[in-house]
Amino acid sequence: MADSSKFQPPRGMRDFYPEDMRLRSRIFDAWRAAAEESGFEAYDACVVESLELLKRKAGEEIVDQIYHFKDKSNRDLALRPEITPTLARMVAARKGALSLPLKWYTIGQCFRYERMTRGRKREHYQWNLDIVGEQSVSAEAEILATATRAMQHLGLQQEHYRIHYSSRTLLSALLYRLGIPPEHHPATFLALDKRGKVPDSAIFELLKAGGIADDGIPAVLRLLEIRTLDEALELLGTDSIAADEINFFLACAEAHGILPLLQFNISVIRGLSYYTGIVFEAFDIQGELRAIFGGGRYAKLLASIGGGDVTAVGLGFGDVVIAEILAERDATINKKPRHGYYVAAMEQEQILTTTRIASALRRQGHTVNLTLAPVKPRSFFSKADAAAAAFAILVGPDDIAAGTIRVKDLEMRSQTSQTIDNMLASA
C-alpha cells in the first residue's frame, strides 16, 4: 500500500480543509464588502502571465523570485507573483474605451518563490484595490479608508494596527537637496528599502553601485533617522510639491476619520521600483508580523506597456498575515456557527420522506444537511452537532405512522411538532 504521508503540498503551498475555508471565507467576505461599499468594481484575470510583462515591471531580477516555465510553444510564462502588472495590461488593452478614473478590485492567488518566514508563504491570496487615472492624493485616502473598513469587518480597530506612510516624492526632494541627481534615486530607494533586512555594509555597497559617492552615503543613511513629518518638512522647506501632497492627503484622511491610524515613517519606501508618490504599509500594533497590507502611487507602469501616461494608486492585502492575527485574537475563529437543519431517516423506508422534507425546507431558503443513508438514533445527535446544525429532524417509522415529525432546536434544547403534510405544503 502506498504511504500517503509521502504526498504533502509542495513547500510553501497550502491545502484548505473545510475548517480552514471558514476563516478564508470570512476574510474574503470582508474584502468584498469593503470594496463594494466604496464603489469598487470587481474584475478577474488569468493566473499565468507573460514573463516579459513581469520583467518590464520589475526587471530581470524578478525571474529569480517567481515560478516561471516554457509552454509547449516555447513561450516564457510565469505564475503571477502579484496582480498589478496584469491590471496594467488589462487597462492598456482598452485604454481608448475605458472611462477614467477606474475603481477596480480583485481577489487573486499569487505565487512567489521566496525564503519562507512567519507570515510569508510561496502562495497566497491577495485583495487588490486600484484607482487608475486619478491625479489627486484623495485617491490614496480613499483606498486606505476602504482597507480600514475591511479591517473593521474583521473586528480590528485602531488599537490593533497602524498604517505607516511616507512619500517617494518627499524622499526624492530630500535626496536632491543632498546633491544626488534624480537618475540615481530609483537605485537609492531600492537600497534604502533593504535597511534592517541586510547589514549596513551591504546597503553601503548597493548605494555605491547605484551611483552614490562614498562621502555622500552617510548623509543618505541619516535621512532614515528622521522621526516625524515635521522634521522632514523642516529639512525640505514648506514650498514643495511633496509637502502640499502630504498635507492634502492627511486632510482627506481626517475627513474619512482614519487620521488616528496613520503614522509617518520615512523608512517606508516599498521595494518595487514603479512607486512614485505616497507609499504605505500597515502593521500590527506590536510590530511582530510582516506588513498586513501595503501599496502606494505608481505613475509609470502603464506607460511602460503602452498604456499611456496614466497615474494610479494601488493596495495589496494578503490573507496570510491577517489570518494569523485573527487566529491569535480568537482561538475559536474556525468554529462553525450553528445554522440550518440536519435531517435523517432511521430506516431505508423513510429516505424518500426525509428527501421531500429537505427539498421543501431548501425551497423555503433554509440550509439543509440531508443524510443519504439511514442513521441510528444513538448517533444522530452527535452527527447533527458535528454538522453544527441549528435544528434536527429524525424521521422513524412511528413518525410516518403518526404523520408528525419533531423539530429539535439544538441551541435551546427544545422541540416542536409539525405534521408532515404541513411541512411539505408550506414550501
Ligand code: HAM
Second form
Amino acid sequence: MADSSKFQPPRGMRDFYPEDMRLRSRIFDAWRAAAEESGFEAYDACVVESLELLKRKAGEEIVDQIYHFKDKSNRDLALRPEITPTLARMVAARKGALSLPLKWYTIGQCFRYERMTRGRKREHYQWNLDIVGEQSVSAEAEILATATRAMQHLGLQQEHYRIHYSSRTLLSALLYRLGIPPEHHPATFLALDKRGKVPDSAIFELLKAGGIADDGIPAVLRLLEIRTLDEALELLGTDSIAADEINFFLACAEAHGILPLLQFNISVIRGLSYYTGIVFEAFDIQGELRAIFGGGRYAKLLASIGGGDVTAVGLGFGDVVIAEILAERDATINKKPRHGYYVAAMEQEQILTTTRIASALRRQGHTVNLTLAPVKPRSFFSKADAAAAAFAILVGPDDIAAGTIRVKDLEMRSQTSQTIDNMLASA
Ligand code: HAM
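Go ahead and give the structure of the form predicted in complex with the named molecule, now that the form predicted alone is out.
Okay, now the whole complex, with that chain kicking things off.
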C-alpha cells in the first residue's frame, strides 16, 4: 500500500481544508468590503511574472527570496514575491489611457523563500490596496483609513494594534544634514531597516558598502534613537518638505478618526527599495508578530519601468499574521455557524422525493446539502449536526404514505410537519 504521509505540502506552503477556508474567507471578505466601501476597484494579475520585472539591484532581501525558474523556451520567470511591480507594469501598459488617480485593490498569492518563523511562511495571500497618480498625502491617510475599516470588520479596534509610521523624506533630510549625499540614501535605508534583525556589525558593513565613511556611521545609527516626531522635526527646522508632508498626513488621519492609531517610529523604514516618502507598518499591541500590514509612498517605481512620472502609494496586508491574531483572540473562530438544510432518504424509493424537496428548497433560496444515497437515521442526524445544518429532513416510507415530511430544527431540538405537496408547490 502506498504511504499517504509521504506527500506533504512543501515546507512553508499551506493546504486549506474546509475548516481553514472559513477563517480565510472571513479575512478576504473583510478586505473586499473595506476596499469597496472606500471606492477601490478590483483587479487581478498573473502569479508568474518575468524575473526581470521583480529583480532590483538594490540588495533587498525580497529579491534573494524569489522562487524563479526557466520555462521550456528558456525564459526567466518567477512566482511573484509581491504584487507592486505587477501593478506598476499594468498601469504603465495603459499609460495615458487611465484616468488618474486610480484606486485599485486585489487579493493575490505571493511566494517568498523565507526563513520560517511565526507568522512567516513561504506563501501567503496579500491584500494590496494602492492609489496611483495622487501627489497629496491625503492618499496615505485614505489607504490607512481603509485598512482600519478592514480591521474593524474583523473585530479589531484601536486598542488591539498600532500603525507605526515614518518618512523616508524625513530620514533623507536628516541624512543630508549629516553630510550624506542623496546617492547614498537608498543603501542607507536598506541597511538601517535591518537594525534589530541582524547584528550591528553587519549593519556597519552594509553602511560602509553603501558609501558611508567609517567615522560617519555612529551618527547615522544615532538617528534611530530619535523617539518622537517633534524631536525629529526640531533637528530639521520647521521649514522642510518632510514636516509639511507629515503634518498634513496627520491632519487627514485625524479627519478620518484614525489619529490615535498612529505612532511615529523612526525605525520603520521598510525593506523595499522603491519607497520614497511616508512609510508605515501595523503591529498588534503585544508586538510579538511580524507586521500585520505595511506600505508607503513609491513615487519613482512607475517611471523606472517606463510608466512615466506617476507617483503611487499603497499597502500589502497578508493573511498569515492576521489569522494568528484572530485565532488567538477567539479559539472557536473556525466553528461553522448553523446554516441551511440537510436532506436525505431512508431508502432508495424515497430518493427522487428528497431530490425534489432539495430542488424546491434551493429555488426558494435555501442552502441544501442533499445526501445522495439512502442513510440510516442515526448516522444521518450525526452527520447533519457535524455539518452544522440548521434543519434536517429525513424522508422514510411512512412519510411518503402520510404525504408529510418532518423538518427538525437542530438548534432548538424541535420539529414541525409539512405536506410534501405544499413544500414542492411553494417553490
Ligand atoms: P511587505 O511588507 O513585504 O510589502 O509585505 C506586506 C505584508 O505581507 C506584510 O506586512 C505581511 O503581512 C505579509 N507578508 C509578507 N511576507 C510574508 C511571509 N513570508 N509570510 C506571511 N506574510 C507575509 C509588500 O509586499 C509591498 N509590495 C506592499 C505594498 C503595496 N506597498 C505598496 N503597495
